[in-house]
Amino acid sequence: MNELCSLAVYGAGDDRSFALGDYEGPLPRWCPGCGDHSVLAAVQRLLVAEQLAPERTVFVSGIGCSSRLPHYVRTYGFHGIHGRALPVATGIKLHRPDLSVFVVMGDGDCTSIGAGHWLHATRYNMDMVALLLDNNIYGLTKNQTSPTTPQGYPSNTQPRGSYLPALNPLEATLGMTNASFVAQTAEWIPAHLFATLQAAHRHRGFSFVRVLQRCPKYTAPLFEEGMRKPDVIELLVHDDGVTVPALAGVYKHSIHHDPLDLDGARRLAEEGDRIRLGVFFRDESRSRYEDIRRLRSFTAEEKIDLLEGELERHAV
């Protein structure tokens, strides 16, 4: 990614076009069959479709298998510490609102150590896309129960099965003040995954997308039924949501849901017999933090002067 530093600053007259190769980074090192591969492919496809300039796009991650994604995309990236991807992304967006910011987190990264940041990022409603890659387990550290692990499912830390009911990230986000975009998709349905990411990117505000994701090593059985039995899936369809006509012949169950209906979204987010995919809630009228707290922009010379002033202030 270092070669991006030498790129010139392009303005509104930028007539460049980008192909898939412009976004491809090193060969991913995830396990064969890991759902992260599918997410990476969808993300790169989105970058091409939206023609996002690599030097004006940032991926921020925490710690976990999914958090390696910024290494495999040829844009700018910040690999942060466990649970702290969202505050880093908030700082980036606050100081550079012109950038396209994506946040990639795992279920432990987001809903456990990062839970406080996740809820407040929802309340801040800054214009970014937050992807929760939820495989229901701590995978990188080798099979520990996470907040989204189903009750009774065994792991190395709870070998007799998870003690508590699984946390539902959709319900939690929909219950937070100022939520503006909440969706769920599955990595084994590429067309739906891409359409959901595109809708999230085009939304102005904090777009929270839960991606149901297979872990072939530790939680392979959890999404097996949803992957092999189309009748288990129920699609939420609406003109303001995600509608993929090509999937109608595969997935027979669908429900017409208006994403502006928050109460309806909360009811649909409850666990049931089917896996519901689509946009649960979308409201661009919600206030955005970067609009409320506009920061003064500084020239390069002013930034250097301010930095030198701070260093001088703390000099011994």
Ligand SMILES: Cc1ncc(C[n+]2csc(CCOP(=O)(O)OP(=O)(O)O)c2C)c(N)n1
Given for the second form:
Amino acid sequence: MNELCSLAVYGAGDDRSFALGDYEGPLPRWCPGCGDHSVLAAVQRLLVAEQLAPERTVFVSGIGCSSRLPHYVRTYGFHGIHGRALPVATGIKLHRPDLSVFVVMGDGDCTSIGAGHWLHATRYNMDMVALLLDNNIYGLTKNQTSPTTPQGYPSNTQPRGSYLPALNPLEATLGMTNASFVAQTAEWIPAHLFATLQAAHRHRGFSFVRVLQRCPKYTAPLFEEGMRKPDVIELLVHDDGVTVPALAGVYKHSIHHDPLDLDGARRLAEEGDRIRLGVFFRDESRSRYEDIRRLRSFTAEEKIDLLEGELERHAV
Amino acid sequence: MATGVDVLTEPPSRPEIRTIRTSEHVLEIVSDSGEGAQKCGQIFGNVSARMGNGVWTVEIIPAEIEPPPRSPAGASGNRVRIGKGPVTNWGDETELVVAFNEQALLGRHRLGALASHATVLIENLWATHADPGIRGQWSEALAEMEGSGYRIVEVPMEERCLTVVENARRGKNMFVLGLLAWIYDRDRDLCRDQIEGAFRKKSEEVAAANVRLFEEGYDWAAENLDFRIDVETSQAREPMVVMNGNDAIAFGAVAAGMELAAMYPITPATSVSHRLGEMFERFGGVLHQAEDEIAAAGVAIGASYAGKVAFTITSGPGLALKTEFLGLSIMAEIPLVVVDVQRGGPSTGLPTKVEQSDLLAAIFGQPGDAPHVVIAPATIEECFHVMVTARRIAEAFRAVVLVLSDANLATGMQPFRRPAIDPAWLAESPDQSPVPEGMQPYQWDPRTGLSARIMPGQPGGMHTLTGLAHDEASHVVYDSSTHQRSSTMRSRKMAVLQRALQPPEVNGPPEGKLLLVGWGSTKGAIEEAVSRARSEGLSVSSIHLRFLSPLEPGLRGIFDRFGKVMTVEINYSDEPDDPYITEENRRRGQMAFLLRAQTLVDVDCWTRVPGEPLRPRLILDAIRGRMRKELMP
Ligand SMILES: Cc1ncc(C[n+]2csc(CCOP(=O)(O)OP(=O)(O)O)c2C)c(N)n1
Ligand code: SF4
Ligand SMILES: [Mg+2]
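Alt. form predicted together with the ligand, vs. the form predicted alone above:
Let's see the whole complex now, leading with the same chain.
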């Protein structure tokens, strides 16, 4: 493998094996019943399943309830500033393509203050998993309307209900040039959540996963139906997407959707009567920024020779 | 033409040649943009440097890429000051101008750029142009300059160039180089080498045509001009290189071993990235053009967190956008280098012009208590070395180091001692070894405030870094004692750094009536003014600060030995004798503000925002004025 800069020189194969306990951090401080707990559990399961070395895994987040997640995983974590997790992850990945990078964002984080970065990160298509924990509200700052709050749903800032139609993150991502992986899952269906995270992790490129996430504190009514009525859920199934046979008994509605079908994906992403879960789009052939920018590394001696040569061009 | 300016329409048949001997001279070449005056000036500067002159070259840049041709605002070109010894600044007014049209000349005239005794060599095509509009503009322009005292010499540039090439617009610059080479008696072989070097990339033919144009200019001057200028040279020197400050920053960054720079285009910082982009491709490294300045800061921080120290480069408006990320970097102690090539502000301000108005924003611009390092190179040579210093301090102190350059350094070119590249400058590959049992990510040493950096890849070092208040283990804690203690530790690093710094050297006697204090690109002009003032018998010295936060030690002691201390800065301050201004409401220069707060000395200031580097003579006038008013019996 080519190397970027002089850094990607470690990552020896090792024979350690990791159990759940190796990834467990301090006790989470989310509200009881918060969907973030389920996401954390699924993430830890994934780390075990994929046997990711804790020291070579980084969780990057912004600010929000959801962005606390890195604190509770025993890997490296970067709990940065609101809306800006993606640029940080981009920098990490540019310098250190050897690291596994996961990005955790809230809906305010990703689709409002960080919206610009979200679109560009989609286009950079660097190999990382980006989780949008979408509770349809600003949780940490206590109940303000977010771009994904359904129209008409009240909050502290829009007490008569959200004024505008909700932003659809799937449509936005699918509309962006060079998108390579777009999926949606719901944290209250752990098997689907896990399978989706695994597909996202295994995809080489920017894997964008919108996780529908309950916030019992502020948006409980919005998720009630999805939780209680399996009929409102429709699973996208495909061998190249996510297929969880165990779920077929509970969730009657499913569509066979080939993730390479972008037009189909865009149609399915449109808001309808049903909540659609699964991989909408996946295309590994899209170019990845870190591959394009990968350069040969130089020794100190080579660098000094080059510098001297360059100075020579400026010699008086 | 009945004007007060001395116009030589008919060069005398074979004039008596008068040679002006001088220890320094300022000349400029101005044209519409795209006519190549800058290349002419650069080659002239390089050749002069090689011949043993001190040189300072400044670009004359219009704000637009391709302003309307023949417009005063469109003057584009180069201003070159050459001298016997090292030239440290752009000097005062221009003494010889070569203008490709009278409007570019008029633009410079209106800015007060020309000395009253200036000689002007001007393309005469416009005087007799077929278009009566243009002829009218020509006469109006000359009428406007009437009485200025210039000696105007018309030169048939286009006509002569057409004897060599078909399109004179593409060749006048080398013809003009020929004129200058004759006037200043430049080494013709050196000129030819430089021309070939500059044009060979296009083709051998183009290079040859340009050499012919050069010869044509040289010969025309030899046959027609009646003056030459002899600027002494001082040979016997160390190996030198010549480049502008932005190139020096790019070089310095590579020599410091930095391998990632993230930026968003903004004048006058962008050319650093042009240079870096090209160097990184060949030397191993990534220039990342981010979607905006915030992302650029985030990418640099992410890269720095996980590997070698990275940097981001910008100018004032971009610095404003980066502030939240700088706070994070400071709070989480992620090493980071930030370069701000200052321009005129606020807001979009004067994009291409020099100013030093970002000082306080650079130091205090991050909400919350955010101690970090701010340093300012004072010369183009220092632009190179500052990057090594910045990278090292950032790494050793887990600190943000903000480098304040400016548009004057960015585009000024000056020969300086060729740096002896030291392998120790190159950042080492970061430690990936296991972290000793029990070691914490913020294990602050109370004697230094420092803690060892732990980065991804190191087994046993897993922790989550955060911009929230945190303890040694990087756990989020809000209790008052931890926040007090961690704030003290972040601040202590700065105290420890400050104690390791050298006091500034006093330029001139260590005591006297007036001490000038400068920082950044004004060093050469201030020191020149001080030396002229001293030769007039005035008791003036100066110091020049590199470390602006923390400030260099010993300032109070130095200040106490002078009757008065005054900063000289390119930023805004109210004039003390302005009728609206009192001691209470006077807004002072930014360094003066800082020094007053830090030393409790009643530091005065003399500042200007002319959108150009300070001229030594203006500083000299200020010295005289303030000394007369306040210090003389
Ligand atoms: C620059 C900035 N603006 C505003 C905030 C305040 N803030 C913190 S979290 C947040 C929104 C949280 O909502 P979301 O991103 O949806 O995350 P959640 O808490 O719902 O998981 C806001 C506005 C901030 N920390 N920084
Ligand atoms: S406010 Fe909502 S999102 Fe935040 S922790 Fe509580 S339940 Fe979870
Ligand atoms: Mg939310």
